[in-house]
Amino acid sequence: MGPIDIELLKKIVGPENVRDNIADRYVYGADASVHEATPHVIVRPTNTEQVQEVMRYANREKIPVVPRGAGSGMCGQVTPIMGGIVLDMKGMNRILEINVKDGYCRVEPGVVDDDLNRALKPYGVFYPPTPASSLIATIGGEIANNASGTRSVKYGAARDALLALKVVLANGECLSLGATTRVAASGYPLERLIVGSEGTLAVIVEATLRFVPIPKYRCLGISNFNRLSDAGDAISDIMASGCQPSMLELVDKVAITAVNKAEKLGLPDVEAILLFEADGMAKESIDPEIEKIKSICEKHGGFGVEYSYDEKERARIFAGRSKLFPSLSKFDDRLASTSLADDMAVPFSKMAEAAGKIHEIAAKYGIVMTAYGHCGAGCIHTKILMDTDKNFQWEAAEKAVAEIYDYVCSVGGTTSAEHGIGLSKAPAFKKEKEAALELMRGIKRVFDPNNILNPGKLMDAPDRWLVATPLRYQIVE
């Protein structure tokens, strides 16, 4: 890669949409992970033609291009480890069509999740994946990482809402993939290949998404458990019972302690809390579901069970879960919450065992970890709470992460449930998918022969890329 022609880029997208000062380059060098690297320039296109022109130039000169949404990823997906161009897609943020009759909408990749749902609400429908970062997360980023959220147990992830895509390839060619129909069997479903590709195959410039009716009723409940294993047994039974919860969330003791300390919620001093929700258009169909889930929880030692249809009461019940993530650093004033082993998926029957194993491994290496998440979808989120001033704590954390992912794979789980791979989980991902890595590299070469789209990620990511930024963490030997 030679010098980047900044003036040419300004001609393509306008001088106001090109940034190469050190401050902007620093900001765009990191996402919500612990990783950082500095790009050469930030380019913000506002239409597909500009994306095509940028990609033609970059491909010709073999300049790395990293497509970026809101930068809310926790694993370093958009960290530009080879420099080059960060393609900020937030300038393409138009909702192009809401087709109620055929049940889909067309949006540009920079549309923010919450903004889309505000636009859909008057039609009585919603786009369901909705991750916790929906206030800022963009649709393009959600598709690129196959994001989901608390209601994924019923409504699925980004891939389940995707009908069609328009993408720009590395050579600047624009392709339309998929169809606006709910069913299609016309050759390879290439639009699905883009889902979860983390910007390594193409640049998403338009997405066609299906939406679903907003439920008229929602009932949210909570159950306390003195033993984590009992909560795990309840999870397995609920999912095997024929119930269709719209939410099933696990919160462990570390998270409960942190939330109580940070928010003074007065949650009970127990090993685990389950939150469960059922929704639908008729209350008569929800009541039996909720009663069945309540009965299963109590069968496995659950107590203090309560539930409500009232919006304010639901907000009160869910407060501990909704405030969990920002509360974790309050668990101990000496410890900071870091994202390394950030999420994984295991079979329903292994949820409690996995949570217990996470705590066991953390204790072995002298760190604290929490285990929580969308247990109805088999998703466990973790955060490592450690003294980030100490280099030996980072080393211990890396060893713990490797051991946790070895366990996850041994029980039939997978490296990431919804947050993607990026850099943090690349070693575990490559170990899990070892037999398929060359096939993945072959697919990458077909889409991107010059390897300019987010190079050095997924199957080509380095085995170790743990760079703690001085601004966030000061490592002391």
Given for the second form:
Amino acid sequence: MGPIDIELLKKIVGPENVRDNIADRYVYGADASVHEATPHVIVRPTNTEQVQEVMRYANREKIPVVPRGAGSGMCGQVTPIMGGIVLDMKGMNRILEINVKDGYCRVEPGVVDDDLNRALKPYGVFYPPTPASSLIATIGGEIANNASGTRSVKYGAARDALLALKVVLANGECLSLGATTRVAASGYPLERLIVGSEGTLAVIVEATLRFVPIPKYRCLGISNFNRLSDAGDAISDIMASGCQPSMLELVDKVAITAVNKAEKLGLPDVEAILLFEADGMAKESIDPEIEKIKSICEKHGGFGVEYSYDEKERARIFAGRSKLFPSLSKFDDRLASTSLADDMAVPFSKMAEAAGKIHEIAAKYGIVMTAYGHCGAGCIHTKILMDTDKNFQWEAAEKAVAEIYDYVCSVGGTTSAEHGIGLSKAPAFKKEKEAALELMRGIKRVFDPNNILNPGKLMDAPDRWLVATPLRYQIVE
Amino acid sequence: MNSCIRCGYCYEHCPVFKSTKWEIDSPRGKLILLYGLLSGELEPSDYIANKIFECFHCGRCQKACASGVPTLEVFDAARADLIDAGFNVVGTTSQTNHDICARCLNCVRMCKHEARSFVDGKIITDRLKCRSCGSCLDICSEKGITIGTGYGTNPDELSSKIKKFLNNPENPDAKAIVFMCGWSSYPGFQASVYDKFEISREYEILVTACSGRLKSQTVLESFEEGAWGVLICCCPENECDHGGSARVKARMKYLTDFFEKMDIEKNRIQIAEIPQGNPKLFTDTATKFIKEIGSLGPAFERVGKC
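And the form predicted in complex with its partner chain, for comparison with the form predicted alone?
Shown next: the complete complex, the earlier chain at its head.
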């Protein structure tokens, strides 16, 4: 890579859409992960033609390009470890079409999830993936990472809501992939290949998404458990019972303590809380599901079970979960919350065992870990709470993470349920997908022969996340 | 600083970020800059110092931060350090043009934050005390006070947005301007653009920083450009830190009295007190207002082009 022609980039996207001073570059080198690296320049295109021109230039000069949405990813997906251009897609933020008759909407990649749902609401429909970060997360970022959220148990992830994509390849060519119809049988589903590719294959410039009707009724319930393993058994039973909850969330003791400290919600001092929701167009179809879930919870020692259709009551019941992720920083003032090994998935029947195993491994290495998440989808979220100033804590975290992933793989689980791989989960990902890595590299070469699109990620990421980039924390000992 | 998990949820609450969508303008961006300065990865510069001083002090980032990062405290401490280090940047603080200033000292007397003082024949701004509310701009009859970077809140920026919204041939439904105090009822602007957003077709929301900063002239300009009505949302008087709610009310009373004398419906200009964190009250108020002025019809036919 030679020097970057900033003046040319300014001509392409306008001088107001290029930032190359060190302060902006430093900010755009960070995301919600533990990693940091500094790009050479930030370019904010406002239309497809500009993206094409930037890519043609970058491909010619072999300059790395890292597409970026809100920068809310937690694993270093947008960390520009080889410098180059950060393509800030927030400048392409238009909702292009809402076609209710044919059941799809078309959006540019910088549209924010919550904004899209605000626009869809008058039509009685919603775009379901909705991760917890939906207030800032962009649709492009959600597709690139195959994001999902609390309701993925019923409505699926970004992949399930995607019909078609318009992408710009590394050489600047613009392609339409997929179809706006609900069914498209033949050929390789290339649009789906882009989902979860974390910006390594192409730049998304337009997405056609399906939506689903907003259910008329939602009923949200809560059950407390004195033993985490009981909650895990309840989850497994609920999912095997034929119920189709729209949400099934586990919150463990560490998380409960953190939320109580941060939000003063007065959640009960128990080992686990299970939140469950069923939705639909008629209460007659929801009531039996809720009753069934309630009885399964009680069978496994669940107590203090309550549920409600009322919006305010539901907000009260859910308050703890909605504030959980940022509240973890308040668990202990000396410990910072880090996103490492944070979203593995395991089979339902292993949920309880996995949650217990996480606490066991954390204790072994002298760190604190939570276990919460969208257990109805098999997803366990964890966060490592540790003294980030201390080098030995990082070394312990690296060992703990590796051991947890070895366990997850051994029970048939997978590295990432919804956050993506980036840098910090790449070692586990590479281990899990070892047999397919060469095939993935081959696909990458077809799309991006000069390896300019988000290089050094997924299968090509460094073998140790701990030294892949400088860490965002100041380590003093 | 480590308690910031860099989730970025503060983006949604920051009027400065919403105005530019550059991440450096967000609270997270500012915190990352400070981290860079503390760790030595960044050298302090005028550009960085200015970014730290660009803030309307609305405090929404701090209130919304479940990680409990005391952003206001952190930014204030950083500003003090930057001043100590000799950075002569102004950010969003108000500055006096000494060639125009008549030394009437009205701005000194009215500033609730005691940020302005008369020293050696000149009015100077204490950049640590200034809350960027813009009240002093409003009180200066000589236009001797400015906020250099207004992020859409300066009078000329408001005027241009009013013109753009009310004269957009693709939106025949445009009929009202809603001036919004940046502290009270900030509505969580969409970061995305959709030309059929129901909320945005009939009225445009313009953030004025403190509503007390809103000039009568800007309100009249809205009517001149074809507005059927103007709604001003401010903090409840006892909650306004800048004394702006009382001032805007007095100023609009004068305007509506004038409207009445001219046989123009006075309810074309309305003021609503909306406490912070009550978006529903805002939506309900705006919906009711639009319905009301919708039944009145265009003001234009009555007033004519001024």
